[in-house]
Structure formats: structure tokens, C-alpha cells
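To begin, one chain is listed below as C-alpha cells, in the form predicted on its own.
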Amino acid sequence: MWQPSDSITIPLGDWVQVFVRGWLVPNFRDFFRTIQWPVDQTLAGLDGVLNAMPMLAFAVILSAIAWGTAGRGLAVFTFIALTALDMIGVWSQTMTTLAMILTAVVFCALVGVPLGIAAARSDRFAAVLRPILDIMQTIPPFVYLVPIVMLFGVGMTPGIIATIIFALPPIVRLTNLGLRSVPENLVEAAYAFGATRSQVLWDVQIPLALRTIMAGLNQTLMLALSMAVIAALIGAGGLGLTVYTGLGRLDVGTATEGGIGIVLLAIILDRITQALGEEGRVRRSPSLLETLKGFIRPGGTRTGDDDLRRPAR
């Protein structure tokens, strides 16, 4: 019986192999190594600072940040969790993982927020960007680990680049969603008052969309933490390497130490970023936005003529 696969075959694997090994790597490896430099420098700086800081000093600073953003309960939990990580002997790995995650999140924000703004302003750009983000979110990370190693080598920086690819889509999508959810009457009123496009963006749209943008940053942070173990496969260090080492040796104790470190770090960072995005904790623009709300809100700001007609007391 005739089968379609007997006569028609698509050598997709061979095409990809020729594209990557025969064209992309020889022609663009130097370019990608140039892109790697700022990531490498940011990671080296953060890793050096965090590992040089005494444990007690860092625990106090992070606990104070937790207190200021999410309250006393998270501050106490943060101090106890960091002390426990030091006592079980994974403090250095925790700081390395934190440096990797912060580096990945910083570059995700630097790339993702402008892309989200551009997508919110242009339906055509959003339509082009959407399938790219779908691929980045759904393709297994192991698929692009091989070309990343061929282009960037092995080590912590290639692991961060793989993390950026995996964790970038949420902040792009939610920035786009947040800006598109801003009420049109406020935007139109801002333009009517003579505001420029840049002023409308920074003084009206971004303050109103900041809670949604922070939710995207939180999701990016969580996805970056979930890549800690996978990035260890191409030479990344930190707690992911501890888990991977325990897996390779069938050492459940070592793997558990690394896993607990990732869980505690994830809880602390998740609660802090969630608190930053809550209503009333994000910083809003006090000028143009509040003025527009006053004019549009029923019974809002009075005009100068009303003040003139008001009898003197």
C-alpha cells in the first residue's frame, strides 16, 4: 500500500544543520560574541559584588527591602531563609544564581519593554511579533542549547542568553497588554491638552499600565529561575549546577540542597516583585495623569471661571 512518507521526505534536520554549521556560525560568530560582552560584564560585576558581600549584611539588606515592599512577615521569612541557605553550605551558589537571574531579568526588561511599547503602538508589528514570541515560549530549551553553544561557547554567559530567550516573552506580552488597556479617553484628553507622544507614553500610559508590566516582570523572573538547572547543562554555575551534579551522581542530598535553595530564592523574589506591582505601591506620575483624571472624573477639577464666580469669604 502506498504511503506518502515512502515518496516524499523533507530533510529538515539536514537543512538546519547546514544553515547553522555551514552559514550562521562561520559568518556571525564574531557578531554574537560582541553581543555576549555586555551580558558577560554585567554578570561578572553582580557575581563579584554579591559573593564579596558578607552574608549577614546581604541578609539584612534584602530583609529590609522585603519589609519595605511586602511587610514584616516576608522580611522575617527572608532573613530565616538566607540564614538557612548559609548553614546548609550553598551560600556562594545562591549568590551566583541570584547574579545570573538578575542579569537575565535586566536584559529581558531592556529588550522586552521597548518591544512591548512598539507592539502596543503598531498592530502590524504586534502581528509579526506574536508568532516569534509563541515559538520562544513553546520550543523546548534543549533545542536551542546546541546552536547557543556553537555561537557563544560554554559557561555562565551562554546559560544566561538561553535564559533570556526562554524568559523574554511574558514581559513583552504584558507590556503590550497593559498599554493597550489604558482608557482611550485619558489618552485623547492628554493629546487635547497639548501633550506630546512621549509625554503621553511616560506620564499617562506607562503609569496606568505599570501594574501589568510588573506582572510581566514577575513572570519573567520566575521563568528565569526555572532555567537554572537547564542552563547548568552548558556550563552555568550556581544552584542549578548543584542540582545537576547531584543528578549525575545520584546524590539525592546534594540535589535536594540545590533544589531547596532555588525554591527559597524563588519565593523571596516572587513575593517582592508581586508586592511592587500591587495597587498603591507602584509610583504614579503626579502631574499630567492626575490632572487628566481630575478633568474627566465627574465632579472633578473646577475651571478658573468657576473660581472667579465663587463669592469671596
Contents of the next structure:
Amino acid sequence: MWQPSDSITIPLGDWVQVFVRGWLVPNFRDFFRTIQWPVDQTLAGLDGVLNAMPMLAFAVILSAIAWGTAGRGLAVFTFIALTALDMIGVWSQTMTTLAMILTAVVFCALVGVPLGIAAARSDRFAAVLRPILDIMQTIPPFVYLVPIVMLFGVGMTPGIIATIIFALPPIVRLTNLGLRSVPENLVEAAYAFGATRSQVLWDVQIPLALRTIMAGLNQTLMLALSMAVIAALIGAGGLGLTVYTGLGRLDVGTATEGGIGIVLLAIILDRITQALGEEGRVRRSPSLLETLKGFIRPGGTRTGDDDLRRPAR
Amino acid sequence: MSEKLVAERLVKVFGDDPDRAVRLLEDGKSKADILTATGMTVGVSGVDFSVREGEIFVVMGLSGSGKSTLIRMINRLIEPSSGNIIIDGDSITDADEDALRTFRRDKLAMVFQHFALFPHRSVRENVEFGLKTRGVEPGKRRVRALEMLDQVGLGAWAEAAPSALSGGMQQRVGLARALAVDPEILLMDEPFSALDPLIRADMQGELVALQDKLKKTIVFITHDLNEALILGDRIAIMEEGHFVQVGTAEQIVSEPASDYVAAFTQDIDRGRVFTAGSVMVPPEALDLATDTSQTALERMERLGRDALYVQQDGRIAGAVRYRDLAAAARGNGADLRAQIITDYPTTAPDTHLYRMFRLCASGLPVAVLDRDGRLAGVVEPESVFNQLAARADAGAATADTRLQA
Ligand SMILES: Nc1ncnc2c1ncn2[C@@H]1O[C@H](COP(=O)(O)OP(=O)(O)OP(=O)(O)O)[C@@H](O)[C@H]1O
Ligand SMILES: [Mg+2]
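Show the other one: the form predicted together with its partner chain, since we just had the form predicted on its own.
Up next: the whole complex, starting with the chain shown before.
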């Protein structure tokens, strides 16, 4: 039976190939290499500091941060988890992954928050941005790994760039949402007292949207962590590489070591950033037991989901 | 007193082609016509008014009559579709963004129906807000804010969160925030409507007391005529986007311009609207130098009064009653001077009738004294009660006309 492809075929693959290889790469390679520079520098700095720091010193510092933000329970958990990672033998990989993730998140915030602000201010810009974010969230990362390799080569930085693309949408969306759900009468009151647009933004809108923005940051962080293994495919190191190596050799043990590292890191960072988002509300200090229960109980101490629905106070 | 704030032909149309609606309005089309013809809502359909310096100008009307739209056009939170607003001779409607901000910072402050306090700031920081936008340094801001909070009786709450305060207290903060910038014009959009009746009465009293001290120019929105009558030096009644009557409380109540206005006035407390001055009659006083018991009795009979005041050299000497004089005449004691009662009730022309009930209880007419202590008129007790009772008649009358309609 006849079908359309018997008569006409669309060589989409060829077109893209020509577009990327024949035009984008030769013309813009230098440009992309320039963009890469700040990412390189940030990563090198973070990686250097984290890997140079004695394991115990780092564990104490991160536990202290956990205590300060989320309470005693998470602090104890953090210390135990980091010690376990050290004893498993994946300490330096953990630090590398952490440096990568933090770099990606810093750039997501630097790019995403201003984009979210712009989207909140202009309906037209928001309308243009939305489908782009939809595409970024639905397109499988494997699709853009190839052009990224062509433009940036292989290594840590291309891995981080792929991570940024993957993890950017939530912070943009939630910054936009948070700013838009600031009660109109408060914004109006600020203007009535002669505030400028930037005074309204910094004194009223951002503080009131902060909880929602932090929820976005939390989601961005989690997405960035989930890219760790995929980024390893194009030469990023760390725990992702451990998993990937284990996979390649069908070495279940190694893969598990890397996997546990990612999971523990995810839990710690998730709880800390969530608690940051709740800053300013009455904060109690949950015990270790409560914290652990929170990990397994759906909707336990986790409040990220309803942050999305409830407008910021 | 000079004109502080003037509005000329102010129009606001909500919709995609306001200019077209403005032309239709100029052709005399009504709000409803324009809505059916174009789908656009007319919020305010051509309002003129002027507010004098130091005056409380109250705009009163039912929900949806365009009061909020009107007051928000004064500081351009809502952009007028056409017309002009002039403050101290300068047009705010023509101002560019910078000039508008200067107007808002230096001349205007607003108090909102639902308070609109910033929940992430302390009470003090809320009060400081207007000063902060002006770039006043933190130390000075703080001093001023605390001073304002003391003025509204909330000095002890400076560091509390607004959400810890009751509604009445929150609105005091709203008022302190507005007063902190020492505005020339205070815009108040139903500031007390969200409060309980008792608290509302408190706040009204407090606003009156503050205004006696501060003498701001105030535009005050309300849907409560009693509130309008208590606060307003002049009152504008708004219906369907335009003013149907502008006048003093007494004018509005005694000569309502339409059934719409009359319908509002029937339930009001007339004792708080009318003053001694509005019901007093000429004193027709006797003069001790020329009058005798005989002429006094004749004059009372002619005027149909039970008592008259007696003056000597232009000052009140006291009052005499018909029945005392008549009794004395029968007993031959015809001296006018001997019958004078020196314990008589007095009041000022601007005393509200509800404060005069006790004065009327003496049975003597109340002497109304002007600022120099001279007898300006007298208030007969029954005229107070007649004025208060007019409510029932007016109410019944409007109810009748509405039934017939
Ligand atoms: N943003 C808007 N878009 C469209 N129509 C509006 C808008 N704001 C007000 N209106 C309409 O304009 C008219 C006047 O509204 P306004 O809010 O000024 O009334 P109000 O007298 O303040 O009433 P209330 O006592 O309920 O506050 C109403 O018909 C309202 O529906
Ligand atoms: Mg209103």
C-alpha cells in the first residue's frame, strides 16, 4: 500500500546535520567557547576548594549549614552520610559532582531569575518564553548532547552546560509565578507611595515571592543532580562517571556506590534548600528520627509541591 | 481657602477603545448604552469637582458607582481615559513618569480599604515605607515612624508583624504610613469599611481629632452616609459614574437632589447632621431698658412663644416665662426684672442636635450664642424634635414615591 514517504521524504536529519555542522559550528564555535569561560572558571574554583578541603572539615561545615537551615536532625544525617561516602571510597567523586552541580545551579540562578523577572513583567515575553521552556523540559537530553559536544568539546564544562539547559526551566517558571502571585494591592500600595519599578521589585515583589523562587531553586538543584550520570556520557567526572563506568562494565557494585552517593547528596541538598525557602516562617528543629521519617513519608516534611500551588505570602 | 485639588471632566472607561466610549459619552449616551453597544465598562463618566485646602471631601455611593476608580485616578494608579486633575495648579494628568512619582512622593498619600500593609515588614518598617522611597536615611525614618505610631497609639507595636494586629490596629498603621510622609493630600478609599461598627466609630472620631490638628486636604470614599455626614465638610453623592449632588451634610439631607439621594438619607441619624444653627429662630429678645411685663406678655402672645430672653446693653440678662409673668401680673408684681430666670441653657451654633437633648429638658428655649457671646438666636425644644422626626416623614414620602414608580 502506498504511503506518503513513497513519494516525498523529509531529510530532517540531514538538514539539522548541515545546519549544525556546516553553519553553527564553524561560525559560532569561538562564540560558544567564550560563553564557556565563566563556567570553566567557576567550576575550577569550586572544584579546587572542595577537593582541597579536608574531608572532616567539609563534613563539619556542611552539617553546620544543615543545622542552621533545617535543624539538628538533618545536621546529624548529613554528617553520617558524608562519613559513609568517605568510607565507601567515593569522596573525591562526591566533591567533584558537588562542584559541578553548584556551578550549574549558580548559572541557572544567574540566568533564570532575571528571565523569570522579565517574564513576570511582560506578558508577551512570558508567552514567547513558555514554549521554549516546555521544549527544554521535554526534549531528551541525549538530543542536545551531540551539538554540545560539537560546540564545546567533551569534558566537565560541556557536561555542566547540558545540565544548565536541563535544569533551567523550574527556576524561571517559579520566579515568574512567584512574582505574579504577589497580591496586586501591595504592589499598588508601593506605587502609590512613589516607589520606582526597581524599588517595587526589590522591596515588595522579590521578598514576597522568595518562597516560591526558592522552591524553584530547589527543583533546579534536583534536576541538576539527576543529570549527573548523563553528563558523564560527555566526559564529566564525579559520581556520574562512577555509575557510568559500572554500567559499562556491568559492575553492579561500582554503579551502586556512585548511585548511593548521588542519592545521599540529593537528600542533603534538597532538605537544605527547602528549609531556606521556608526562612522567615516559624521554624522548628526536627530531630533525626523525624527527618528520616520525612524521607519515606510522602508529603512528610516535604513542602515543595504545595509551594507551587500556594501563592507566596 | 484655596483650591488644592481640581478635577475636570474626568472619565475612565475600561475597555479596548476608550476614546470611542468617551465620544459616545460626550454624545450623551449612558453607561448602560455604552456597555451594550461596545462592551466597554464606564467606571467614571465625566466628573468635575474641586477640593479646598484643609477640607474633607467625601465621595459616597453604592458599590460599583465608580468611587474607587475616581480616587485612584487622582494619583493615577488608574490612568484617566480623558479629563484633567490639577493639584496646586499643576496638572498631574500631564506629568511624565518622573513628575508623577514626585507628585506621589511629595503631595499624595493613600489609605486602602484592605490596609495593604506589607506582610514581610514590621509595623515600623511599613510606616517607614514612604520615607524609604524618598531616600530618607534609616535613622531619621525610624524616628519619624515611631512618632507616627505614637500618634495613632501603636508605639508599643513598632516591631510586631502586621498580621499580629487586629483590623482596627492595622488600619491605624495604614494611616500612620500615610501620615509619615506628611502629605498635603490624603486619599482614603473606604478606609474603615472593613472594620467592626464600634471600631469604625472610634476611627472616625480619631480621624476627626487628627484632622483638627493636621488640617490635611482629604478625599474620603465611603458607602456609608452616616460616615460621610460625620466626616465630610462637603459630600458628593455618586451614582453610575457621575456626581448627582455635591453639598454640605445639611444640604444633602434637607434638599436631596433626587430619589437616589433621598433613599440614602432616610435612614441617617439626623441629630448628627443638623446643628443648633439650622433650627434656631430669631431671638426677638426683650430689652430691660425699654420693655415691661406688659409689653413682654404682648410680644409672647403675638409670637406664640412661651418664653423670651431679656437683654441689657446687648448682653443676656436672663429669660422670662409667660406663665411667671402672667401670674405676677395677677398678683400686681409687674416688675419684669423680678421674673428673670438666670439659669438658662446656652449652646453654640455648630452644636449637633443630638447633643442638645439635655439642654431642651429645662423647658426654656436654648440660647444660641455666637463666638462673642452674643445672642444669635434661640432653639425651641420642639423644633429640635420636629427636625429629628422629619426623618420618618421623608422616609415615608420616598417609600411612597418608590411604590408608585
Ligand atoms: N479593572 C477593571 N476592569 C473593568 N471594569 C472595572 C475595573 N475596575 C472597575 N471596573 C468597573 O467600573 C465600575 C466602578 O467600579 P469601582 O471599583 O470604581 O466601584 P466602587 O464604587 O469603588 O465600588 P465598591 O464600593 O464595590 O468598591 C464597576 O462597574 C466595575 O465593574
Ligand atoms: Mg471601591
